[in-house]
Each structure stands twice: as structure tokens, then as C-alpha cells.
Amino acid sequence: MALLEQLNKRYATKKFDASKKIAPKDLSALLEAVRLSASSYGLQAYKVVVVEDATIRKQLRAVAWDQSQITDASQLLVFAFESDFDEKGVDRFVQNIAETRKVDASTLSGYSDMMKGTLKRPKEEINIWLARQPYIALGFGLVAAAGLNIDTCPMEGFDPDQFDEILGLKSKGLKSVVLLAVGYRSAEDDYQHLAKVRRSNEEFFITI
């Protein structure tokens, strides 16, 4: 219930105090569960990268729609997918079981087949289906952060190919997708004070 509680308050701040910044803690365990989320396959097809360089997050506010989000919140996360996946990443992924669960690799054999037979798709769709997995760990922030008192606010309102090119991203094989903003609302920020408005569960939900 006090989840629900903390849902209920959060909102996608439009105005950050530029003067908070995020406890160490609080940041670590913010990015602990962005971490642990979960992701198709369990294979973490992207990297999350935490801008607080306030040099290069003006550079990301020109090319983000001047939004204020950008160089006000405490850290700005840009979640980017790995646009050249490959099975070589399947094998990274099959190592790191293998290591951590302390099995033979070998036995791993047909869950690397399958993932890898996922791959043999045309790239076009390869490349939609990396770009969603992200979307899933930006989920976990937002709880996450509900759960910490730590304000959001998710934006796609971005040219990724700019970011990408700011960020040195395109030489590591990435692709920005979407961002979050995270720190402490502003007093200034009239929408805190809103209703939060959502379909009612009659309308949102089909129960079959």
C-alpha cells in the first residue's frame, strides 16, 4: 500500500531544484534496480548512461527541445540499446551464467540455440525489439525512484542522433532511446499540485 501511495504521487516533473542532488545512496540504489530488471532473455541488450557533466548536459538541453529537465534534475539517465548485438553477445551472456551459477557452459547449449535462432530475424526487426527492452528497465527507475521519494520525469522528446553523437555513443555500438530525468521537484512546479488523472479500472481493464 505504501507503494501505491508513492505512485500515486509521482508525476513526470516538469521543473526540477537545480540546488538537490541525490544522496549516494539513494543514486546507488536507484541504479541497483534499474540493473536488476528485467529484460528479454535476461540479456541487458543495452547500457544506461548517467550524465551529470553540466557542460555536455547543456549540449544534450540544445538538441532535447530546450527542456529544463536536462540541466536541472540532480542526474540525467540515457538508456541506449546495443545496435550491433550479436551472438557474440549471446556468448558474453551464456559466460556470465556460466560463471555466476557455477555450471559448465556446455550445458547452456540449447538456451544459447534458441536466443541465438531469435537473432536470425531480419535486422529491422531485431533492431525494434532491442529498442523496446530499455522501455522495461526505465519502468523499474520509475518505481524504483517512487519507492526512494525521488522525483522523474521519462522523455523521448530528444534527437537521439545528436545525443549519440554528444555522448560518443555511435563508436560504442549504441543507440539512445529514451531518457529519465531523476531528482527533486521544484516548489515552482505547478504540476505537482494536480489531480493525477487515469482510466478508471472499469475502462482500463479486460478480464477474459
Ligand SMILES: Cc1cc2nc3c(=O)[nH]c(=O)nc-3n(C[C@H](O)[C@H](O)[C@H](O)COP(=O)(O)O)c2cc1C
Contents of the next structure:
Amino acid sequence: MALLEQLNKRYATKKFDASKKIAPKDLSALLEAVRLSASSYGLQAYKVVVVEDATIRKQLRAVAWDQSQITDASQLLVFAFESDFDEKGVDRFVQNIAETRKVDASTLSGYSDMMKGTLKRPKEEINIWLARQPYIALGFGLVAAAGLNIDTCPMEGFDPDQFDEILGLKSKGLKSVVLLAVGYRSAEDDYQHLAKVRRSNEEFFITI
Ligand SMILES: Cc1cc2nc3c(=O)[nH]c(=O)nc-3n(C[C@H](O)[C@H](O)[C@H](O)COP(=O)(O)O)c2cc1C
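Next block: the form predicted together with the ligand, after the form predicted on its own:
Every chain and every other molecule in the complex is listed next, the one we just looked at coming first.
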């Protein structure tokens, strides 16, 4: 299927078929697409928690407006940024580049200094920047899932503090920002039949 056809077919799934699980091969491909996301500087200062446990998902649903996607999707991905990301994180990243590309870490000192300079901005500003990054990975996940014929629902309708508590993210310095429920639509989900509502090209694009 061509990309645009896939993107027209995808929709924010409200009712998943709880009996359908994503095959391990397809789930791996989807997670790999998320991991391949672009991020500022390439830092990837966030984690993706793959929640499968039914008991935990029941608890999560209770603090996510009782949305059924939380429990009925095949998996629930929780995107959480590293709220205590600091210069040590930059050093680990630089080390990873050096090892992956077989270059001496000292050749990357300019890049390292630039990233550390960014981290000197006010903490509030840094956290806004860090919290944006997982949304790019979310986008990669949405598009990749459409290509794999996997249905999804991106979700912000949840209590991040409660999620962090239930998933033990607080102690890891992680803050959840957005979710991606992944699985297969229920035949009873009426939303799949609705026409896409989008701004017109004229309203959406500005060509200068
Ligand atoms: C960041 C984000 C958060 C969203 N949160 C929810 C949510 O909590 N629950 C829900 O059912 N849909 C949620 N949606 C889905 C949107 O309502 C949906 O993408 C939008 O209406 C466009 O429809 P479509 O995705 O079906 O084309 C969210 C979408 C995004 C991008």
C-alpha cells in the first residue's frame, strides 16, 4: 500500500480488539522504527516503556479517564523523558558515537561542548525541550504502525504523575508525556468509518 493510502487508513483507534495480539516480528519492527526516530542532537534523552502486564494496565486505565485503549490494545507504549538529563548523559552519548563510528572521543569535544552549552539554559526551558523529543518518536511510531497494518491511538489523556508512580518511573528520573496504544481495531469501533477531518491545503500551508 502506498504511504498516503496507509495514512488515510490509520485513525486514532477508540476500541481495540482485546483478543488480537501483534506478532513479535511486527512489534519488533514497530519498536525499531520508534528507536530510529530523529532527536535533538541525537541524544534520545527518553525511554519507551512497553507495558503488557494486564494488572498494571488496569491500574493505568483508572488514571487515564477509563479509556479502554489502555487495557485492550495489544501493548501500551509509554514515552517518558529523562527529567534529570545532564552532562553525564552527553558524555555517554559522545562515547556511543565514538564507539559506533570508531573515532576518538576527543575529536567530538566541540560537539560535546555545544550540547553541554544547551543544557545550561534554565531547567524549565530544558524540560520543555526534553519533553518534546518523544513526540517525534511517537510520530515515527504512528507512521510505521500504519505501514505494518497495526492500529494505534496516540494519547495524552492520562495523569502523568500517577503513571510515573504506578510504573516506578519517578525513581528512575523519568516523566511520562505521551502514550501510544498499539494493536488491532475492533470491528465495532465506529470511528474507523468516519471521514478524515483536516484543514484544507490553503488553510494549512503557507508558501513564501
Ligand atoms: C498528542 C495526542 C494526544 C491524543 N490524546 C488522545 C486521547 O487521550 N484519547 C483519544 O482517544 N485520542 C487521542 N488523540 C487522538 C486525536 O484525537 C486524533 O489523532 C485526532 O482527532 C485526529 O484524528 P485521526 O488521528 O483519527 O485522524 C490524541 C492525539 C495526539 C496527537
